[in-house]
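Here you get one chain, nothing else, as structure tokens; it is the form predicted on its own.
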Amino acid sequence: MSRLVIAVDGPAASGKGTIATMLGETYGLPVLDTGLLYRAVGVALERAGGDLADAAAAAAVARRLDAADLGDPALRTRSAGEAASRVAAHPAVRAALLDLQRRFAGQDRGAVLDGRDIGTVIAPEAPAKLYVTASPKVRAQRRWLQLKSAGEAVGYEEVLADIRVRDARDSGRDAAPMRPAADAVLLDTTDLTIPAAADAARRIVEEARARWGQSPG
């Protein structure tokens, strides 16, 4: 293997994105937040006057996708969160993101991507799979901050509803339900701090990465 990709699996507020990013930083490989693609398409299709439950409306707008729509901040609300989630259910917007995500995965020197179907779906190949998991409570803790520290105004207890209705509908959906992958490793990141957390995600990356006879990073 010269090419080294990382799946980082894992439900909301995980802290899988923060673990990516410093992967990406660790082995100077560019980094994917899958997440950012649906979350653009139903903020796209939301402000086009469409309807979330519209499987043909949000596949046309996820086929339009531009890379350069991920920068809009509007993408980290609890909204767009929320959209993103009832989006992502439509097998044919999980289609229609398919090729970008894997040319991005294609890369010559690899990537890193996180989501919730990377190991199973986007890279089943990939020689590093992590699945970042904590509890709901630490989870919507986590995100209810994030939100107030961006100004939203919303409680603890409606963070949480939120985590648990995504969790279950992420889950338990027919087009990619998130799991983890049958390879993966799982890290709980409850208990840890975001260094702890780092660098026992960077720990196994190297131990996949010995037993793909990589050299060590």
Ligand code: DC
Contents of the next structure:
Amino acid sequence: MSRLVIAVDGPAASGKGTIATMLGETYGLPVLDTGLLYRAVGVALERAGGDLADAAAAAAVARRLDAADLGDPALRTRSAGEAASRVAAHPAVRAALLDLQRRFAGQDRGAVLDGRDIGTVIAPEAPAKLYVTASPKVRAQRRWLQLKSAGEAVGYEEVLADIRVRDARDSGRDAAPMRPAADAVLLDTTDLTIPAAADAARRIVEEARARWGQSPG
Ligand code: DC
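Having seen the form predicted on its own, could you give me the form predicted together with the ligand?
All chains and molecules follow, beginning with the one already shown.
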């Protein structure tokens, strides 16, 4: 296999989205933020007056998902993140979104995907896998600043509480729980600036490419 597929997993506001975007630019690869898929399902279900706990209804929305809807700014809100985490716990929703993600990862030119289960479920064969983390307090601070600059009136303590609830739900579910793949490299961005985190991520990918070059799969 000669395609470079990069899996970037990790919890909310760990820096994985920024890192995935930067890696896409560095290697000239298309990037898929898979969190947006779950956000789009949660938001569409809520708009239709559906119940986020209704697995069949959520899966029906997921099957109809149009990738063209992923640019909606409403997907970036705090409530969209919560709705996404709730619908993402349904195995039928995950199954409905699997093909789209696998096709993205299977493109001839390679791809970068960020999410929770890219290295474990979507692209377990990816030659480069990162698991990006940061302390809950630092993640809450980053997310709070993002939400504030997007005009959402929310307190830091509420955002920290959201992050803790989401971490517990995303890592505690039975279906494809958030966890590092056995061969993922951990990158803790707690004390790193964005440029330092980007450099560290590039080094991880370069080391993976060197290993992969020695033993192409
Ligand atoms: O990365 P994010 O914050 O946009 O993700 C929103 C939610 O979607 C997250 O709390 C869990 C879910 N998700 C998932 O279960 N699997 C993925 N690959 C990506 C996101």
